Amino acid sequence: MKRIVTMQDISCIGKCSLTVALPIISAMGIETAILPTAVLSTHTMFKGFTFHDLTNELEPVISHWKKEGFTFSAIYTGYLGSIEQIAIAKHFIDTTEGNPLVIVDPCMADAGKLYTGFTLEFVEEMKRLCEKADIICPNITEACLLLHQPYKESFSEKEIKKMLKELCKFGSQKAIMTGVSLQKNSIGAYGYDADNDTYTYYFTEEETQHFHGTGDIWASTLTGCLVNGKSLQESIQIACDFVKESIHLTLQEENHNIYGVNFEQAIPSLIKKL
């Protein structure tokens, strides 16, 4: 069986981070190993969450993984809370033997802002983690800071490929901006893959709410496509439709939550497509 292992925190509730890329690698039929940052009573949506920073676990936890043997098939590394996690997870990718798959989701940034606590320091090794990735996923906020170019609410097709290609010269062989809108609408992917020059792209129509976490279960899904074998196109495909319909069903229930959405409903529209 092929073993992902993810770099996140544990948020306990909340569906984001490692308890939405447990159940969902999981449930794609691969062995999910965790190297969890921290552990917050609830995601940061809430008020007076508490907060338990693991960065002193993490490299006992690798040294541990290492006198056993254990190997990856890909590392995916989602929100690292601070410089110091961040150069733990370069290390650990430049001593993991095996040449797994990196992903690197540099979640830092949505919106226009960077999450509180976070600084433009921060976004400057954050892009040397992205060097060492062979695909990145950054949504349009976290690409203009990548890339020190000012946000704005909307790209034109042809900015999105320039930024792309440009995101793609710090070192990755592919790189998919998230959250992008063309047309009125719509919201979707879209992707380049730098070792033949092609682009790709995905979008679906756009729910009337968004949801914290989503972002979570995109690249989740993503990395648990390309790992089954799946090709950029489809892996980009299912993880916009994963999240859809995810959504979708979150607003067909009665007094839904807002702090999250209901993927667990849309795990069986998931497996069907692997």
Ligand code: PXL
Second form
Amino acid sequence: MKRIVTMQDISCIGKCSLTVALPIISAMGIETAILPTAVLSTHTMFKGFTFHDLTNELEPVISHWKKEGFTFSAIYTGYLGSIEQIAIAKHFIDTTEGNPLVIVDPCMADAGKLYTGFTLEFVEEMKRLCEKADIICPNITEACLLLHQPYKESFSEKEIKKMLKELCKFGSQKAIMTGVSLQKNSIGAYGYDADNDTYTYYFTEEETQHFHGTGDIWASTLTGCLVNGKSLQESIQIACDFVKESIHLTLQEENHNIYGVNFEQAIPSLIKKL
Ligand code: PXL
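What about the form predicted in complex with the ligand, after the form predicted alone?
Entire complex below, previous chain first.
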């Protein structure tokens, strides 16, 4: 059985990071090992969230794994709580044998703003982590921050293509920007593969509301698809459709919650596509 290790936080309520990565990747038939970076009562969009840092646990966990000789088909990093945790992620990538696929989702911002607690120094360190990835998948805000570009609500296709090429210059072979909208009522992802100088994209009809955690759902699905042997194009398409379906099911629910989407009931349709 393939095994992915994902490094991100546990937001006990919030439907993001590990509480979506674990069920999604497991449902895709892949063992999911976790490197939990922190335990939060909720994600950081709620006021008054608690935050228990697990930085001190990470090195001992990793060194035990090294002794046991565990290997991974992929390393997928998401929300990291500090610059020190980025350093640990870099070291983990550098010292893990077996050439795992490295996917870095530079989780730190959305809708033009850094998430609570992050600084521009953190952004610079995240760039160093992106250098170690095979694939990075920033949203538009994160791409702008990484590239020191002002955030705008919309970009032209030419601008997106240029940004993707610039993002690959950090060192990854592939960069995929999420939350790209080139036309009204349409949203999706645009990717660039520097290995063969090709672009790939997929768009779906835009749902009427945006939700938290959809980037984590997208990146978890992409990682699961790639490890299951899907092409980049297919993986992007499946991840976009899964997020769209999850939002759609959420909006169908009366009194749906506003902190995360109903990805759980979209899992059966995801599995059929594998
Ligand atoms: O979905 C990204 C994410 C992950 N983890 C935590 C967050 C966020 C976004 O705000 O707060 C704790």
